[in-house]
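The data below hold one chain only, encoded as structure tokens and taken in the form predicted alone.
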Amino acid sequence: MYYIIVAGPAGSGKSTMTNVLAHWLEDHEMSVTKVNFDPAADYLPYNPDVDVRDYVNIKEVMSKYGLGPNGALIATIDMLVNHIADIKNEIESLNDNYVIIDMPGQLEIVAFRRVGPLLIDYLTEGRKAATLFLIDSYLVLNAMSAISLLLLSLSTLLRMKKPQVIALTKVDLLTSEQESEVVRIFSEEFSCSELLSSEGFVGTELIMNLCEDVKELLPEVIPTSAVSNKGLDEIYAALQRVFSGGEDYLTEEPSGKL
């Protein structure tokens, strides 16, 4: 059983990625457990096999404690501590090849608060796990936004302490020229000095060093599209390098043999 934690800013396509990646794995004869970890989700494009909304009710929390949507989401995630053992037992009982956890859109739960990573650590204890961090490709047409989003992914990496694969989502919304430019921004050929000068930014040595460190620490990004399934092969290959050194036969065994 291998865990894929789908994280990223609100609107980056986490639930959609959970859906299409699950279908892709099932089409390749691997079994998948889809976990909705967002208590505030109103709509999901998939039918979750395990759903934290069965354990906590965000509307009840809002009413009882007089909280707004954001505060209630944080509170309900904290409350999941009382149910995490049951959630883990529910996941483990399905005994599928892969578990995809669709995280909340409020990124601070993953990147800044203590409880989110602790809950994930408990769920994945004794199992191999990786974070699939999503970035909306349209947002990184601006080079400085690209670095800002990479800093968020770096924060997630530091807090989750899990190997990370980065995917650019919604590339089908870009022209071919825009997609090429976005990919170039994340490539080795695009230097930080070019990045900062292109934005008219008067950078300090600190900013330049930070930019270089981010580009060096994080892996190359994978352009993806939920419409055409572009990039799913590459995501799977990147995850295999995390889980089994690229030898995918280890994860393609039928459920119950892992």
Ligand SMILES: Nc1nc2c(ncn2[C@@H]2O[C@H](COP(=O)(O)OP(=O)(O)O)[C@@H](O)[C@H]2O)c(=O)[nH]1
Given for the second form:
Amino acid sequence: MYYIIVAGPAGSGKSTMTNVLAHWLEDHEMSVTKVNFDPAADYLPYNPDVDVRDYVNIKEVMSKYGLGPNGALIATIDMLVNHIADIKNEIESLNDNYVIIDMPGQLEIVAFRRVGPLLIDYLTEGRKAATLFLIDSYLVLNAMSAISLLLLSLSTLLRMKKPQVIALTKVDLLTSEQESEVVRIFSEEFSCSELLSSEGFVGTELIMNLCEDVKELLPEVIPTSAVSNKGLDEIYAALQRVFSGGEDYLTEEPSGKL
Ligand SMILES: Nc1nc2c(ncn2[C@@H]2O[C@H](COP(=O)(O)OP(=O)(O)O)[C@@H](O)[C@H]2O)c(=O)[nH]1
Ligand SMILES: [Mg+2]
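Following the display of the form predicted alone, present the structure of the form predicted in complex with this ligand.
Every component of the complex follows; first up is the chain already shown.
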């Protein structure tokens, strides 16, 4: 049982990725548990097998404590501490090859506060787990946005302490020139001094040093599309490298189910 924690800013495509990645895995004869971990989710493009909304009700929390949606989300996630053992039992009893957890977009949950990672640690204890961090490719058409979003992925890495695979979502919305530019921004080819000229930024050493450090730490960034299923093979391969050093899952631990 491997855990994929899908994280990233609101609207980056987490719920959509959960759906298409689950289909991809199922098409490749692996069974999947889809977990909705977002108490505020309204519409989901998939039918969750386990759903935190069965345990907590964000609307009730909003009216009971007079909180806005953001505050209520944080309070609701805190309340999940009381239910996490039941949620874990529900997931474990399904005994699927993969568990995909569709996280809320608020970075308070995965990057800034402790409780989100504590809940995920509890769920994934004794299992291999990786974070799939999503970045909306449309937002990284300029280098400064790319660096800023990579810093968010680093914050998530610091908090979640799980190996991370980064995917650029929605590349079908880019022209092929834009897609090559985005790929170039995330590659070795990119020179940090471009940042200063492209943004007309008042060049500070801090930004240059940050950029060089981020570049140094830059993991593989995979362009994907939920429309064409582009990049799903590469995501699977990257996750395999994380989970089993490149061995195919099915050769490592045959599924009891399929
Ligand atoms: N064109 C396109 N739209 C996408 C893709 N992935 C997600 N979307 C759209 O982006 C919006 C936000 O996606 P969603 O999965 O709800 O994001 P979340 O808030 O991170 O869960 C929705 O309207 C999706 O249909 C993609 O690969 N291509
Ligand atoms: Mg979502």
